[in-house]
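Here we start with a single chain on its own, the form predicted on its own, put down as structure tokens.
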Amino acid sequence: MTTPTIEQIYRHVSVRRFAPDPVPPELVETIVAAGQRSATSSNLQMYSVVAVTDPARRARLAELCGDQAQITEAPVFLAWCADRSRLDRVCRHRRYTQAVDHVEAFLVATVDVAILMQTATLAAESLGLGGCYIGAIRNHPAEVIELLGLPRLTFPVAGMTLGRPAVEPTRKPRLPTAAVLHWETYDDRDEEALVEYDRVMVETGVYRGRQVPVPGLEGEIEDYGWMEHSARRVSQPSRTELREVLRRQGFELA
């Protein structure tokens, strides 16, 4: 069963290579109206987008972003922030105080703008353009929040690059649905879809054909393919200092 929505979804792609045509300003607000008509916890609609065309600023967040070129080549990035500083203005109105000291009051507003971008680039990808969501907006967050003039209670969750891509990506497979679908109760017995979109990974050529030792067989190798790669990915502690960013952001997290 299909839907022009659902083929629409199942057409996304990450896009890094970006032709040098500009996208209207009311391009982007339309993308963004689109989001915000997404699910909203409580209709309290904790996010905010920072949209950034200007070369230099943009050059400054590749810089902070591991020197991405996608970002300066790009025409448009979008800063997607969790902000809870638009509610602390209404609380000062209705002279109430916002309770921000927990994890639920960071959670709620980080749920809140993934569901935003994730329908505003499905909405940027029905109009031809594409993008790539940047993670690595985290990797310096107390400068992007610099940069970007981010008010106490509100944190860039993520980054994306946005514009007409300049070749079509290839798109990659993902894992079959009986592996994250689970009906009543969670089952972990997988090993076997895992295993199979190992192979499928590998033979799509997504790894350049690398190589790696057989865990627990000395002298034997085998195509590097998604477990090994994934298994790298999270064995490794990555922004460490968020916690801290956080706090300064009025985030206690208790």
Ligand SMILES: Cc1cc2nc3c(=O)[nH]c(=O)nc-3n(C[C@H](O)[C@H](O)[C@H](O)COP(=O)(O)O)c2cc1C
Contents of the next structure:
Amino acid sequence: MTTPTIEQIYRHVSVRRFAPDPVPPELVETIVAAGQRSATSSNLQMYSVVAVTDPARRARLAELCGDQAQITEAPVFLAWCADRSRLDRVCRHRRYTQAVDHVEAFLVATVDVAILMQTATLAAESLGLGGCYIGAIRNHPAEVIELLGLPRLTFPVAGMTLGRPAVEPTRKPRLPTAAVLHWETYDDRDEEALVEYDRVMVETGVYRGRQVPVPGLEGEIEDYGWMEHSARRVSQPSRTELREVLRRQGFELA
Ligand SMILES: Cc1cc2nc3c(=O)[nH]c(=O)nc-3n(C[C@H](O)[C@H](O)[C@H](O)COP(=O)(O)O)c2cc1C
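Hand over the structure of the form predicted together with this ligand; the form predicted on its own is what we had up.
Expanding to the full complex; the earlier chain stays at the top.
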């Protein structure tokens, strides 16, 4: 079963190469406005997005985000931020004090902005634009916060490059839905599905025929697949200073 919306969703692919034409501000507004139609926790709308077009600021963002060329190439960079600073202003207006010293206070804002940005992204893609999330915005969050003038009780959850796609990238298959969708209770018997997905991902060529040792089998090699890629990624701690930056932004996570 399908619908035009589902077909649009299936066309998603991260775009990292862009044509030089600018994205008009009205288009950015349309995209963000569409994102704002998403559900939001208690209608609190705990998000903001900073749209950056200035080449010098994008160049600095590129440096801070792992030197990703797509950030200087894309005409627009969007910084998707969890934002409870607006609610501080609301509380002041109504003479309340906002309670933010707990994990939930940060988590709800993060969920809100994640939903906003994905709806906005879908809207952008439906308009023929493309882009790529930039998790690397959290590589040097304190510097990004300063560069974008982000106030207390905001945090850049993800960045995004946005522009007119210059190439049609390979679409990456996803895990079989049976490995993701559990009925009634969680079922961890997914070994077969994972091995099959590993094979499918090797076939796409996104790992370009790299080979790696077979775990536990001396001297044997096999194609580098999704499991090796994923295991490598998650066995390294990353961005371990986030708690301190969050604390400085007013999120105690107690
Ligand atoms: C929160 C988030 C952060 C990401 N950060 C980066 C990034 O910094 N650089 C990058 O090239 N891709 C980044 N990506 C894109 C993912 O690598 C991409 O979505 C994934 O490989 C699946 O590919 P697809 O989007 O083309 O289907 C990010 C994606 C998400 C959801």
